[in-house]
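Below, in structure tokens: the form predicted on its own, a single chain.
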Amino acid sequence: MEKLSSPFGELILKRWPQRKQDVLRAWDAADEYLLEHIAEQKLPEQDSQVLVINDSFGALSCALREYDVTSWSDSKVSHIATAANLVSNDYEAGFTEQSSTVAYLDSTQSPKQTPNLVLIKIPKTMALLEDQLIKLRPQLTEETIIVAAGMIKHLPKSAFQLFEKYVGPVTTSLAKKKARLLFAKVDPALTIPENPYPTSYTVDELKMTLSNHANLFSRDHLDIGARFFLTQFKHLPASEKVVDLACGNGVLGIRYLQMHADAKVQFIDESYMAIASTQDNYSSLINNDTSAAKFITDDGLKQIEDSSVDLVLCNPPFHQQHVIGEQTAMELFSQSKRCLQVGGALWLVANSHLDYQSKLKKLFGNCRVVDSNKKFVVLRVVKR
């Protein structure tokens, strides 16, 4: 088992969700570079308040556990992973997100205290970085030390421009193991514009205007896979207990409720911003009475009881951060089988090149192609 060795000690770190024989590490060279740099600078000081932003699986937060650390992220899975890694390294007595070692802040909130040290892993979505910098800016002072890190192949020019626009002048480190650090100096004279997020777009054929927070996938238009899936909603069964799994902005579950007013839908996503967007859209398109809906930020269906659901709708992700693969989707399918009642169905849309059909047939014993085009396929499986 690989260990992260840094000037702050050794850590056994696991990715989340945990998978057997996972060959990927729970940290990268950018994490290592950032920890080495701040140690060389004799940071953080003992009484420092440290804000860690976009810490994938807790490498930075766990390494700096002896300081006053807040982990700010859009990913519930990242927060769960941090808590789990603290437990596995004996820094917490039990698995909990209400940690006494690390404080957790979700992306829809803004930092309330002025940090002495800000450590940022550059996210995949530049809109998320922009939203974070705008929210963070009021708490920054000229004394705040800001260090960002990323792998060079994932560092677009727009990331530098966002720091210059919302924070101040930026300098960079030399490259090391294909990673680079960015150092931002706060310019108090900068005029910070209003936050442009959430944004919205209109789906004419559905007569829907959908609100989307900064980190939403396909934030400025309806995802074409979801659009194709929605053309098949006339074939969906009338079900009482429904889950919109990996719900994004909630368009699938909301459309189902518009077609089946007696249903109760649980909207689930690991992104705090996805659930916030769904709540906004539900209020505007359904009503402010949430008795027919639940909004859950979690690692898939972990909170849902066995054999308690009639129908699962899913437009599954095929990537986790920068890693592309089918593992996340297969975990969601397995969870769906556990939670579905006998006779209940999982309906999903997927890219045609992904071989979900054979895998679902192996998992459920059946799989039917409802419809397909050159890019997407809509599949239905039934729990028997």
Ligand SMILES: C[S@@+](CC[C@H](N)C(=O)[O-])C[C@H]1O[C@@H](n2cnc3c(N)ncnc32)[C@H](O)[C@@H]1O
Contents of the next structure:
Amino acid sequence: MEKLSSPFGELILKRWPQRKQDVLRAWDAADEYLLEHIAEQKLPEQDSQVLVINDSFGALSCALREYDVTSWSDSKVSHIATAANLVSNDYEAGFTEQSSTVAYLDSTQSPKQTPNLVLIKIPKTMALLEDQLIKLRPQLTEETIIVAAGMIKHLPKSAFQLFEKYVGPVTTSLAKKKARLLFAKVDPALTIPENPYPTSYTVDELKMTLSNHANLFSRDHLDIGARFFLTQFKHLPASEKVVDLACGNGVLGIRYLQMHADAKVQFIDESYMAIASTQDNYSSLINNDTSAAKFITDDGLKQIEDSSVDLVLCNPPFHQQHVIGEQTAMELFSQSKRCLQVGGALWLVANSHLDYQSKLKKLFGNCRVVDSNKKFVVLRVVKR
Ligand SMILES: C[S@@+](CC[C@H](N)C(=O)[O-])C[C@H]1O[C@@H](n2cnc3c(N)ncnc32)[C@H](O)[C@@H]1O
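Form predicted on its own done; form predicted together with the named molecule now:
The next block holds the full complex; its first chain is the one shown before.
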């Protein structure tokens, strides 16, 4: 079992979703460095409000649980992981996101209070960092202590520039175990430009303009895998109960609804910004009345009943945070099998080099290649 030892005590921390024999740790050297640094500085002070941004699986929030901690993130999976780790370390009795130990704030909201201490894990997407700094800025004072952390290989120069643009002067720590800290001082004289997010792009052949919040997958153009998948939509069955799984900005489910007006689509993604973008796009492209659709921020199909769906559309994720792999996609496929009724189908697009075909055949007992090109393959599996 993996233990994080820090000046704030020992924690048993697991990644989410929990997987048997997971070899990956639920924290990194940047989390350790950050906790050591603030303890050396005798922080947080008593009764401090601590804002923790982009805490992957709750390492920082769980370590600082005795303070008034708010965890601000775009990832519902990170929030679920934090809640689960609080429970497994006996800091909370039950598994609930409405925990009293840590407050959870989704990325589409702005912090409402002025924190004394802000701890930021540098995210993968710089647009998300930019959006976060702009939303945070009105709550910052010259007294606010801001420390950011990241693994050096994931710390682009643009991260430093964003702090300088939206917060003020930045200094850095020495490197330690390939991690580095950034210290930002608030410059009250800075003029803060308007938030450029959400942004939008137009898909000419579909005459669709899609809005995208800062952390959206393929934020400034239609993903080429999705584009290829859409060419095959004419072959999709007319189904009533449809799920756009890992929906991003909702392009697949919205296009399906444009072609099958009687369908009901449940849009699911673990990113709060993805679901917010999907809601905006549904309102502008389908209907202002969103009561016929459902928008669910969650880890896959966890909330969906067994055998309740006719059709699942999916352009699956190929990484979790910085870790590339098939595991999340395979979990989404086996959840799809559980949620499909007999005769229902999962249609997906994938990079051809990922051998999903044989894995899906093993899982469903069948797998048809609908079409392929040099880079992508569209697959259809049926629940029997
Ligand atoms: C490859 S993108 C596809 C987005 C969109 N459907 C498209 O075709 O452009 C994959 C999406 O999976 C989402 N995702 C990753 N892990 C997830 C999970 N466990 N549950 C639900 N969605 C997840 C990501 O947030 C991302 O929006």
